[in-house]
Each structure stands twice: as C-alpha cells, then as structure tokens.
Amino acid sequence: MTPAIYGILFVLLAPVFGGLLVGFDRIVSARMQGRIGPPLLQPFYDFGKLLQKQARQVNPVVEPLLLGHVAFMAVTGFLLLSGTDLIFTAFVFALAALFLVLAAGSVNSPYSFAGAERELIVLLASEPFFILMMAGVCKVTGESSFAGVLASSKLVAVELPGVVLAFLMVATIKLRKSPFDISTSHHPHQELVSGLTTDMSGRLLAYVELAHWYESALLAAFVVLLFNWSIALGVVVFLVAYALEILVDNSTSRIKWQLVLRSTWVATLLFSGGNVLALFLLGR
C-alpha cells in the first residue's frame, strides 16, 4: 500500500483505537477504585448520545473552531503516515490543539476562559518537546518521514533514552491525566468544573471527544517512531505506558500550573534537549 493509503486508514481507524483506549481506561480505573466499571464500548455509546442531543450554541464561532480542532487532528495523522516531514507534522499537531484553546476562549464564561488559559500553558509546556523529539528522530535515522524511520536500521529508543523518559511526562499532559490535568478533567475534583469544556454540550462536546481519540492515536504513532523495530512493538509499548498513566492518574492529585510548566520544561531541556545535543556533539 502507498503512504497515502496508510494516512487514509489512520483517519478512518484512529477514532476506533482511541475510543477503545478510553473504554479500557474506564474499566481499569474502576477496578482500581473497587468498582466494576462500564463496558468496553461505553465511550462509543456516549459519543452517539452526544451527537443526538441538542447543542447549546454559546456563540457562532465555537462550532467551526471545534470542527477545525477535529479536522487538524485527523490531518496531522494523515500527514504523519503519508510521508510528510516529521517536524512539519509536529507544527500541525500544535495548530490542531490551538483551535480548542480558541474555541474555549471565545466563550463568555470565567470557567471556560480560565480553562483556555491553562490549555495554552499546556501547549507551551508540551509542544517544544514534540519538535525536539522529531528533530532527534530525524538526526538518529537520517530520515524525515514515518516510513523512512520505520525502515531505518538505527534503533531510535536506544539512541534517545532521554526523549523516551521525557515522553512519559509529556504524554501525561496530552492525555489529560493527573497530576497534569490543569485545563480540564474527566474526574469531578476539578475546581474549574470541566474547565475549557464547561460550556460545551451535545455535538460540540462530541467533537472534543473525537479529537481526543485522534490525539491518543497520534501519541501511539509517536511511540512507534521511538520504538521503530516494529509497529507491533511500538503499540505494545504504548499500551504498557498507558497503563502506567492510568496508575499515576488514580494515585496522584492535580498540581498547580506553575509546577506543570517548570517541570515539563526542565524535563524537555534536560532529558530531550540534552540527549539531542549529545547526538550532535558526538556526531552520531
């Protein structure tokens, strides 16, 4: 199959993967809390119900911005698997997240606006890492495309152990897991209620959930880049890391945004930046 076909398959199948991941998350979290939990397919049932409900239109620009959020998440996956430059893909990934910030910030609500500000902080904390990660992957393999990295004989995770460690922290932010769930949360302990999604309902909330499913699938694809020995190995590593994220989510409390920003930048500069700098200094 051509790279474009792989990109189209991502657009079609990523929501299925993301929805099943959320279902797995809910079941494991419930068992950790001594509950049975919902069925594995419950996220899809909830998504269907949201689409059927009437959305409360808070202003005329929220829905187009949320559609842009979903579309650019899907486009990021298409570009990644269809052979587009990896660093350019990282910038499109950041653009997709920015649409959610704009949608929440356009709502005349203190909870949504505060959530949008915190989501912008999340972007400032996490997006530099992805650019450094892609630069490191390109440096190690000498390739700038997804297929090229997978075909490379260089083992990326062995050459970039610092990036792998930093990825675990940044993934906690992108998956909206505690202790880094400062802008929105699926847990009821948020002092911002639901943060940036407070004033979203019906299909508007369904768009946010769909985009999150695409985002989860993108993180899995990034892990495949790091563990480029085989796609199957990369997916298995992602699932193990996700199980670890669930454990952390259920055993930690949310921290302040200042600590989120400082700790993520320290991890990015120390582990990722140091690792990439070492590669350039050593000429590898």
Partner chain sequence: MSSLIAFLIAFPLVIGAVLLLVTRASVRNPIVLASSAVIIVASIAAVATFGNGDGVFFGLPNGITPGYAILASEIAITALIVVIGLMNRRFLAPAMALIQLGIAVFLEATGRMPEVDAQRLFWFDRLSMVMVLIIGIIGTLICVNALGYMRDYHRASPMIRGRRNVFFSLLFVFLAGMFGLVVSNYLPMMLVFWEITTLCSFLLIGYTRTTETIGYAFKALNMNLLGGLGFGAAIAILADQHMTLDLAKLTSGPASGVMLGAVALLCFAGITKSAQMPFSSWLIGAMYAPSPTSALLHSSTMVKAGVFLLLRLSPAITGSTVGYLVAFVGLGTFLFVSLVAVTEQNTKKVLAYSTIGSLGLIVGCAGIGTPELAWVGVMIIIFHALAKALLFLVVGTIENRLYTKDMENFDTLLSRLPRVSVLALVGMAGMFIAPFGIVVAKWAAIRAFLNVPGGQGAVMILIMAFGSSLTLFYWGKLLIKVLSMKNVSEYELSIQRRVSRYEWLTESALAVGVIGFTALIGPISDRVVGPYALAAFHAAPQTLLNIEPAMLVVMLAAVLFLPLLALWASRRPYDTSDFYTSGRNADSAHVMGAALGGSRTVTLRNYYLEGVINGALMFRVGTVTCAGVLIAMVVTGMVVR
Contents of the next structure:
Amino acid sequence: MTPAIYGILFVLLAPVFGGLLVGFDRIVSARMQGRIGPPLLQPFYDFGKLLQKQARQVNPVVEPLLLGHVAFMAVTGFLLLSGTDLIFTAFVFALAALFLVLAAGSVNSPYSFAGAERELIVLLASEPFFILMMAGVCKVTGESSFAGVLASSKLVAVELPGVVLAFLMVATIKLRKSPFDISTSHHPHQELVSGLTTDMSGRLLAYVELAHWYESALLAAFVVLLFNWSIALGVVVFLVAYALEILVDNSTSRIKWQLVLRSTWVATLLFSGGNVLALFLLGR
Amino acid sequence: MKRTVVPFGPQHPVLPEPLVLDLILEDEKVLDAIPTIGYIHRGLEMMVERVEYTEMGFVVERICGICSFMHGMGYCVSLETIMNIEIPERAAWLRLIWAEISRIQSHLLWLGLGADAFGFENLFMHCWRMREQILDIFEKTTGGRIIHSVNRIGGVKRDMSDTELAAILVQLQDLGKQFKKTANVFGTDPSIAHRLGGVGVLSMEDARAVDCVGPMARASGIATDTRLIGANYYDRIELEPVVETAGDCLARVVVRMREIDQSIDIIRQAIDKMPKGEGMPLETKPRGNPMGEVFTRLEQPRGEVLYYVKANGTKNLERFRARTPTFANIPAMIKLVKGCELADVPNIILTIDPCISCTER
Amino acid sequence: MDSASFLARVGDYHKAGWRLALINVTTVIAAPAPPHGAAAEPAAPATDAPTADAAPASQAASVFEIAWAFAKDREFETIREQITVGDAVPSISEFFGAAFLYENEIRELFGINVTGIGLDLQGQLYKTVTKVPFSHQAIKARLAATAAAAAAASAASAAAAEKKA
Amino acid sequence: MSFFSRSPWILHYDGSSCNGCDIEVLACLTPLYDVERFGVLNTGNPKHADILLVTGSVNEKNIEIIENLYRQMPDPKVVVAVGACACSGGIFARAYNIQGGIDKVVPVDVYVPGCAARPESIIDGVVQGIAALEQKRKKTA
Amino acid sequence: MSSLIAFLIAFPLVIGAVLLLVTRASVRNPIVLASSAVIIVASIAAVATFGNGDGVFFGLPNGITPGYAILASEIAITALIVVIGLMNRRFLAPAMALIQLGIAVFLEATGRMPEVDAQRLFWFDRLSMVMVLIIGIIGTLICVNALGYMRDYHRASPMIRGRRNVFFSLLFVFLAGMFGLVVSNYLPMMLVFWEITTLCSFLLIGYTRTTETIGYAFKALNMNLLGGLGFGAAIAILADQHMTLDLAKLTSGPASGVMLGAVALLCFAGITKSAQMPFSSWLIGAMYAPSPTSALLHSSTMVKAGVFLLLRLSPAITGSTVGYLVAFVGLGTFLFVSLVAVTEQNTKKVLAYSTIGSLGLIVGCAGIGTPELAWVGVMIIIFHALAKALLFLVVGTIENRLYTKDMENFDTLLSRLPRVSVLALVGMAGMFIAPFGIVVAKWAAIRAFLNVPGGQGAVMILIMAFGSSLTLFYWGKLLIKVLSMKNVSEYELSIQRRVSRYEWLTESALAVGVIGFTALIGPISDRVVGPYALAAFHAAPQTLLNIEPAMLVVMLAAVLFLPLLALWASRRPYDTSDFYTSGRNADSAHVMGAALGGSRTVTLRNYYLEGVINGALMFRVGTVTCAGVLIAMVVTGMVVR
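Please give the corresponding structure for the form predicted in complex with the partner chain, as opposed to the form predicted alone shown earlier.
First the chain shown before, then all remaining chains and molecules of the complex.
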C-alpha cells in the first residue's frame, strides 16, 4: 500500500513545492533584472487573492474543463508515484495538458483561441519527448513503475544522456519559460495578451496556477526518474536545472511557434531518438 | 474560406498607446491589417483659439511626453522665425544639448519597450534602469522628469552651469559604456536575431515610396536626417547620419543604438564649442504679436517633425499644425504588417517607435 | 482648382524624387477666391472683407488653403491651392501612398471632399465629438462662445469690482 | 486582512494622454521603483486586474473602451486616475474632442495629481487604491 | 450451429435482394429495422452458441461442398465489373478482374485445386467472434442510421437521383459479404467474399454517379482488384505447390519457403484493402460518398477485412523479414497520414486519415506478431469500429444540418447542436483520450515495441511517439471547435430538432458502446482478446501489467464526470462576462467591434501548421516510401524468403 501513500503525498505537497518554486523564480528573475522582486510567498498571495476574487466566466464549460486540468495534473502525479506504468502516465499527462487547451479554446475568443492553438502546438512539440523518455527509462531499467526505477541499480541518466539534454529543452516548454512561452503570457507584454488564460478570471485563473504548480512538481518527479539513485539527488538536479531555466528565461526572447516546433522536434529526434536508438542497437 | 480576425488594440499590452488594427490571419500569417487611430485625438491644434501664442508652447510640449522638449523647442523656433528673433548663443547650445539628451532618453525607452514586446523582459528592465539616469539629469537641469517647460520664445528659461555640464558629460559617457553591454546583447543574442532579423523588411525603394522618416528611413539605407539642414546650430556640429542598409527590424534597432552613441558625441562637441561662463544672456524677449507663417523642420528621436504656424498679428495664432514623425511612418508600418507573422506584429509596430499621441495631437 | 494640372505638378514632384512632407489646410475666411490662378498668390482679401479674428460676415464663403509640402534633402517646397467649401480635391494617393492619412484627416477635420483616397478610413480616423471641428461654422460657433464667455467674465468681474467698491 | 493588499494587479489604459503619465506608470515597474516588491503586476488584461490605472482624459472614441474595460474587470475593482488629464481633462479640458476626466465614464476611487504624475505619487495612488479595494471587498463579502 | 452462420450470410443477401425491389420509404423502413434486429439477434446468438470461443471448424449444413458455386460467383462478379467498367469506358478494372478469373478458371480447369475439406470450410474463433459482433451490431446500426440520413441527404441535394433501393440493398449485401469473409477458412471461398466487399464498396462510393465520385469509385475498385489479384496469385501459388488452402493450417505457425511467398501476397491484399499507403487514396476518395457509406467502410466492413486478414496471417509472418516490412508499411502509414491529417480541413477527410492511421497501427502490430501486439490489434479493431462509426454518423448528421464538412464551420457546435455535439465528443474522446480503449491499446503497443530487438524497435517507438502526438493535435483542434460556445438564436437551436429518431437511436447506442466497452476493457481482455492471443501465438499476452482495469474505470468516471459538472454548471447562475477584445465592444453572440466602426462576427480558424508541414508533400513522400517497403516485402516473400 506504500506506493499509494506516495501518490497521496504528491497530491498534497506538490502545490507547496510548485508555489515556492515560482516564488523563488520571481525573486531570482527580479535580481537578474536589477530589481528586488516580490516576497517568496507572493505566488500564494496571488493564489489566495484570485480565489477571493469574482470569477466571471464566458461560458459554463470552462470551469469544469479547468477543474479537469488541475485534477488530471494531480492524477498524473498520483498515478506516477503510486506505481502505474510510466508510459501510460505520459499519456495521462498529455490529457491533463489537453484540458487546458480545451478550456481556452472553448471560449471562442480571438486571443484565448490563439493561445489554445499555440498550446496545442507546444503539446505537439513536447509530447513525443515524454513518451520517448518514459520508453527510454523503461528500456534502461527494465522496470515499468516509479518505485521499480528507483530501486534499479543503474543510474538512468548515464545511459540516457541525450534524453537529459532534450529534457532541459522540453522543460522550458512545460515551465512556460522564454524562449518557449508562446502560449501564455509569462512575460507581460506579448502579442496574445495573456495567451490562453486571457479570458479566465478569479478562481479560474487560480486553477491554472495550481495546475502549473503540479506540473512543475511532476517535472521534478520526472527528473527523479532520470537520476534514480535517490529522490534527493533527483530533486537537487531538478533545482539546478530550474536555475538554469531561469537564466535562459532571462537571456532569451520568446521565439515563434514554427521554430518552437522545429527545434523541439529536431532535439527530440536527435538527442532522445538517437539515444533510444543507441540503446536498442547496443541491445541494452 | 474562414480566417481568424484578431482585434489588435486599442487596449493591448504590447501597445503602450491605443492603436487599432484588425488583423486577418491564416495560421498566424497576417493577410491583411485594417488600421485606425483616433483614441487620443484631443484637438490640440485648435487650442490656438483659446491659448495665447506666448502660452501655447506649454500646450505644444504636451503633444507628447517623450519628445516633450523637442516639441517645445520646435514651437519656439517657429515663432522666433516669424518674429525674426535671434536667440542668444548659449541658449541655442543648451537647446541642442537638451534635445540630444531627449533623443538618448527616447531611444533607451524604446529599446526597452521593443525588448519587452519580444519577450525579453530583462533587457527592458536594464534599458529603463539606464533611462532613469537620463531622467535624473533632466530633473536636475529642468525640474521635470517628463515635461520640462524650459523653452521660451526667444531662448530658454534655465541655464546649466559649466561644471554641471561637465558632470553631465561624464555621466553620459559612463552611460554610453554601460550601454555597450546592452547593445552587445541586442547585437549578438541569437533569439533576438531570430525575432528581429529579416522581419519587417522595408527596402530602400519601399521606404521612399511610403515617405517614411527618421530611423525608419535610415535603417533602409536612406541617409536622411533633418539635423543636416543645419538649423539650430547643428551646422556647427560634425554629424554623419547613422545609416543601416538591411531595412529589417534589427537594422532599426541598430540605428537607434548607434544614435545613442552619436548623441553623446554631439553633446560632447556642443559642450566643447559653446561659450563658457556664468550669467550669459539666455533669452531675447519677443515684442508685439507675430504676423506671418512658417514651416519648421526638426529631427526628433523618431524622425523629422514639421510645424506649420500661421500668425495674423493677434495674440492668438491663426493656425498651428504639427506633422509628427509617427504620422509619416504609419503608412510604412501598415505596409510591413501585411504578410508578417502575428508574433512579428508587435515588433514591427514598435520598430517604427510609434507615438500615437504625437500622431493624433 | 484645376485637378489635371495640379496632379501633373504633383506627378513631377514624385518623378523628381521628392518626398511628401505634409498636407496642411488652413481655414481662411474671405470672399470667394478668384476661380483661376489662385494657386500662385496668397488669398487676397477683398477690401471690405473682415479679417479672420473679427466676426465674419455670414455671407462669406469658407475658403481653405491647402498646402502640399514636399521635401528633398534640404529643400522644401509647397503647392498651394485655395478651394471653397464643397469643392472636390483629388487625392494624390496614386503618387504618394502615404497621403492617405493626411487626406482622411483633412476630410474629417475640415470637411474637405477628397476624392479617391487610397485607403479610405470611412470617417473613422478621429471620429470627433464636434463634427468637422475646423469647418467655417465650427470655428464661428467657437469664437462666438469664447466671446460670450469673455463678455460674461468681464461683466462678472465688473460686478465684483462694483460690489467691492 | 485579505490577499488583495498583497497582490494588487494592475491594468493600465492610456486614454487621451500625452504619454507622459504612461511612461511614468511603466517606469514604476522598472528597477528604480520596482512595484513588484508589493506584489503589483502589470497584467495588461482587464480580466486579471484589480486596479484600473487610467492616464489621460476621455474623448469621443475611447469613452466606450474605458467603459468596456471597466465592465470586464471582475469585482472587487478600483479605478485610479493618474495625472491631471485623467483627473479633470487637465490642460486639454477645453479642447474640442475632450470630454473631461475619466470620472465622466467610470467611478474613480483615487485621483493622482501631476503633469506628468511622478512615479512616487503613482505608487501612492496604487496604495490608496489597495485600501479602497479592501473596503469594497468587505462590502461585497 | 453451422446453420446460424449460413443464416448470417444468407439472410442479409435475401434482404438485400428484397430491398432492391422496394422503392417506398414506408415499406423500406420497417424491413430495414426488422431485418437489422434479426441480424443483431442472430449474430449475438451465433456468438453465444459457440460458447467460450475456442476455435471451431465446420462446413455447410449437411456437409454440402461449395463445388462450382465459387467459380460461378467469381464469374458473376467479374461479369458485373466488366459490364460496368466498359459502360464507363474504364478498362483497367475489367482487365484485372478478367485476369483474376483467368487464374481461377485455369486452376480449376487444370485440376490443380486441392480437394476441399467439407468440414473445414468455416473457422470460428474469438477473432471471428469479435468481427461478427462488430459487423452484426455496428454494421446494422449504420444501416438503420442511413434511413434517417438518406432522407435528409436527398432533400439537401435534389440534383442527385434517388436510388435508395439500390443503396440499402448494397448495404445488406455488403454485410453478408463481410460475415462470409470473417468466418471463411477456405481461401478461394474467402476470395469470393473478398471480391463481394470490393464490388459493394465500389458501387456504394459511386452511388451519386457524378463524374467525381465515379472516378473515386474506379480508383477504389482498381486498387482493391489489385489486392484481389494478389490474393488470387497467392491461391494459385499454394494450389500449384499442392499446399493447403486452409487458412487455419496456413497460419498455425511461422511460414517458410514458397508458403511465405503466398503469405506475403496475401499480406499485400490485406494492405490494399486496409488502405495502407501507397493505397490510401482510394479511402480518401471514398469520402465523397454519403456518410453511412463512409461509416460502413471505415468501422465495421471493408478496411477491417484487410486488417482482419493481416491479423489472421500474423502468426505466419512473425519474426520474418516479411513481417517486419509489413509492420513498417503500417507504422509508416500511421506516421505519414498523421502528418497529412494535421493539415486537413475537411472533417470527413480528417476522420479518414485517422482511420488509415489506426489501421496502420494494427498492421504494424500484425507484422511484428507477438501475443501482446495481437492483443493491441484486436483492441484497436473493437474500439476503432465503435468510435469511428459513431463519428462518421455524427458528422453525417451535422452535415445534413449545417451543410458543411469544413471543420472550421463546426465552431460553437456545443451551443448550436448540443446533443449531437455530446455524441461527437464521445466519439472523439474514444479516439484519443487517455482512459479510452484506443489509447490503452497504443500504450500497450509502445510497451510491446520496447521488446522488439534491434534498431527496428527504436524506430517503432519513435514513430509511435510522434504519431500519437500528431493525433493529439488534429483531434484537439476539432475538439476545440466543437466545445466552444456562444449564445445562439431560437432558430439555430431549432435545427437540432430535425435530426431523425433513427439517427438519435443508433448514434446514442454507439456512444454508450464507446463508453461501456472502455469500462469493460478488463473483462474483454481476460475473456476474449487475451485468450485469442494465447490461441494464436501459444503465449499469454502480458499487457495490462501495472495498469489496473479498475483504475481505468475510475479515470473514465472522472472524465465523464466533467460533462455532468458542465451540465450542472450551465443550469446554475454564474457571473457571465464578455470575451476579451482589446477593450472593444463584444457580446455573447460573438460579435465584436471592428476597426472601421460597426461590428464583425468573431471568426477563428485553426492552425494547419503551414510552412512547417506540407500535407500534399507528406502524402507523396509517404506513398513512395511505403510503396518501396511494400515492394520490398513482396519481393522478399517471393524471392528472398
């Protein structure tokens, strides 16, 4: 029954982890920009305020879809940690992300719609990587569950260097960082106003935030899969990678969707694909 | 076939000011753009009916809060021409210095906004951090950060002491060095090259065809700079127009970045050449009411500005008209927006450095 | 105005590489201008015509002076034409595409009938509260209002002075 | 105390302003003033905003825009008029296309004076706006 | 027992003949309804009679042998093709039909045909069982649906001459052909049924008799006759070498030598019929036929015959080069049509590409041939049949209300046709959303490909990763359109009321099926698909490891809970708001302020990745690539072995 407890712990603690991460990010970014920045707990203040604020909806399907988005992000984490097949969690992960696209798309307003389309493109760009990564992890360890991979004696990252490399790129998408933050307004002044969150207000926006925190925590869990000696090692590596992402975020502009798609696919194909191909050819 | 229509503006985060475009998109390619403005139109030119010509300068300064100094100066120069007033030499030099400081301020402001539009928040912050130093200079020398009101018909209101000028020059040269680093980012960052390079290309022929002015024209290889006509003591300065030939958004950025250096150099020359000393005359008092008309041309940060003033011998002018650089550059912008990507629209709009309040008055 | 010869002159400027710098309109309140040859000389006020700042005679027609200004390097030249209200003015969009903004503007602000504008903004450029604010009537109304306000103010100050006394 | 005082998000709209106050509003975000210290974000989207900062006065064309933006903001919401033009029409009050301050269109909670309003006074206006926000929240809650 | 099967084949034939004579709708409707009910009951009865579904072989009642009936049928079919071909001045199809007949006659005349085992004419196992249920239930539901659809179709297009008697007659003959095909064990007999389905699909595609559809019909005919030729050649080889014409014996284990060559030719036939590249274009052309035709071709008949044959052949090709090459034809097709589908705006074509892609996956599974992949293949057949039938019927219904197939015109469908939209959403969810069957199958496929040794395995996983993401993209686009909402007028709302009760009935039944079968995936796996794979490959599939079927049910419940939540939310008052239009006027009927004054309706168009993916180019590249692999497959089978 232990795996299920891990899953429940994830559902409870991931938002705290994700929120603190965002708070940390905002402070570090501000320092890089020559500013002091907000308090560490600012994301939680924002979240609390959004819950207190009136939620005005354009249509009644947005809220259920957003709840689906949050719920399935949490469910993905739960499934992952409670021992469900890794490759299947990649599909559930995509479903969770899809709910956000649908919520934004259902508004049928120009900016939300464009944001939704871009998010779909971003999904299209990132999803192959996650499937490949999970397949690679399974192939290397011969295991198919989170606990199994953790128990494996091999350090996965050593055999999947290409996947680790591509992960850095794809994580930029999932963390909604420049240069890949094309679908939401990570930086305020963008052509899509607030991208797919444009028409969401109050608690609807809070759901998106919460889901994003879960998403960040999920990425941390994925890193643990790659650095499977211990959870602590994985989390530390994730934090280092996150710091790197902040740096990249602050030293690049947002690129256009064509390049997002092309570059991510090429990276996935070359690094992850090449890596997985090598694994198969070497008969590991 | 169905096409996406995006209502771009009047309220849009990439546009600090209201400008409206209906963008007709396929995927994200802009097939057509239908523009309109008018959200800032105040009827400023008509204020001549109510405001006497001596006070009108303060209204004209508020055509735009970014080139406020240049607008005030343009108005005063126009009336000085009509009334045949020769202004004291030191006043003319001071005007030139303030004008060039304004240009640096405006370019830094624009570089920041431009960077923010393509998602480079960090650069925005650094450009504006540097810009605050310029605002400090303005505050010290004129009393205002944005609206300066130092121009008078016949001269300027305030003097800057020679030591102060020397300190300003040091400060500006230091800023120029700081700016080198930022300029380096603009010049070398591959993601910026992706966003600006080859985007919104205006060839030299097109630039001539749409009659654009200022950095917009200079980035397309047209060596036009109204400062070259030599009025307002620019004939005493060594000045080469900054010209780039690529004609894309990046070229327009580079032109403005180089002009910051150029302006610092002009200020250095001016401080060298101006007459030194305390208590020199700053103003020649105008007498009577103006009669006659004039067209005045100046080079603002955004390009050539034109003033038409017609006076009829009364206290109120008969007609005042300002044709600002953005007004002349909007046709170029509309031309460039068609056929670009949605993500390029903010960059293209911003690289003309639009000042809608200038345009609409 | 003679459209054909005017357009020919504009065309010459275009061919010679001049840049359109400004299209400027000034409202001149005077007797109807002579039908031809007005372009060369400024509007000669008729002997009994009132000046602009004085209250205009109600019979006088609105006259606009339009100046098309062209620039080439340091040079700067204008073509000037005087027209009366209702006269059609040809657009110069065919030579100078950038003219559309000026032409839309003078149509909205001065009520000048510019024909054949390249990009017709259908009166939506400024969409002012006071329709055609620079038209003869609008100017007259505003001047009258200002005069009335001034008179009222002076009467009030006189009354105040009396009271003080 | 609610979270509103810790996380006021701003929507800035430029009415018929001369740009002066606009760029001062933007300057508040930049390193010298750094309003993000107080949790202030410039959202650029009425649906996310708590405080509507308007610079410049009301004219024929933007009157409905300001109205629309205000209507699209979820409650509780506060309007801060920044600069002389937004407060009363300022120097342009009698220009033919100006209808006056923005209180002609939407209820204004805080008036920030100045031509152009200085960043310090804009920040002060926002702080007062936060207080108004708290009061409105109490009323609706 | 055998009489039930004979009834399943004969009854639709008879009904088909009867319907040919019925021209009045009032007579036709009860006949179609009643006979559909009979077929459904009979197919369920057949499955029930066969008990646990272990493979059984049997002959015709009273031990009758087909004798010359097979040759006679072939002559009849060939004659029909020749006549129609010549009438339309097309000569390729008649030529191929004649060649095929020539082979048959030659074999018969020279006495090369081996003796028929009268007791092994039919083979009924779990795969046949699945197919019989799909044909018997989904196929008949489509026929019933067509009652409503065709009425509106002819109302909407008065230019087309109504020949509904022919249409319905063909539908039933088609079902008969399919029933025969999936239970045949004797290859020449199977070929006859095979050609019946080819002929029926040809006639159905050309139903409207416009120049365009006649062109597509002949394209379909030509390609399928080419496949039939392969089938015939395989029979000729087997007969010539005095090998067995018994399908079960042929596929009892890995084939070798000459037999592998024959199997390769049979695979070729399967690939043409399942519209894999390079033969995909015939199925795309078939989209111009009335929607029930598409539904029938895509879900329960025709293309499923192709993959059915390939799954049957799977044990014979597993592990061989031929098998790998077959797998790559399928997986290559999956990847390339997914790329093409991303750039396609016609909803029916998107559905068609999606079908070809899903079939490609099955072909890929069949080519590799492990117990797990056999499991995946059958699962996809089941769930794809349900979801795709539903989708085509729903799109048909929408098409008859809105007069458009353009996906861009499906926006705000949830507001305009709420109940139809819900059905469409179920269908789409069934195609690509996580707990639904096809996604579970895809996941299982990736798992199984992990065990494929060497570089092939890696390439397959790469194809799966990219292909699945592309699938997500094009379905996501369609889903956004359907899910969007706006305020609609009374008139627009009234449109939905004109949907006939036949359509409601059948589409709702299919929607319930999509959800119900997903919930039952555990039992289906345990009782049907798992044992089938065990029987075919002599090893139990290790698929639902680390995935609890119960967990899938919970996930499904969670996904289904959301629409209920939406329904509940929509009945409750909520704070409404306009959408963001940069401060311009906007209202809930989706009208916003335009730049030059006035207003304009919001129009939005999905992205088609222009400049990144060139659909036409991808189609050509895929066709050429897969053609190359296919030729290599046949050559390997025939020559290299």
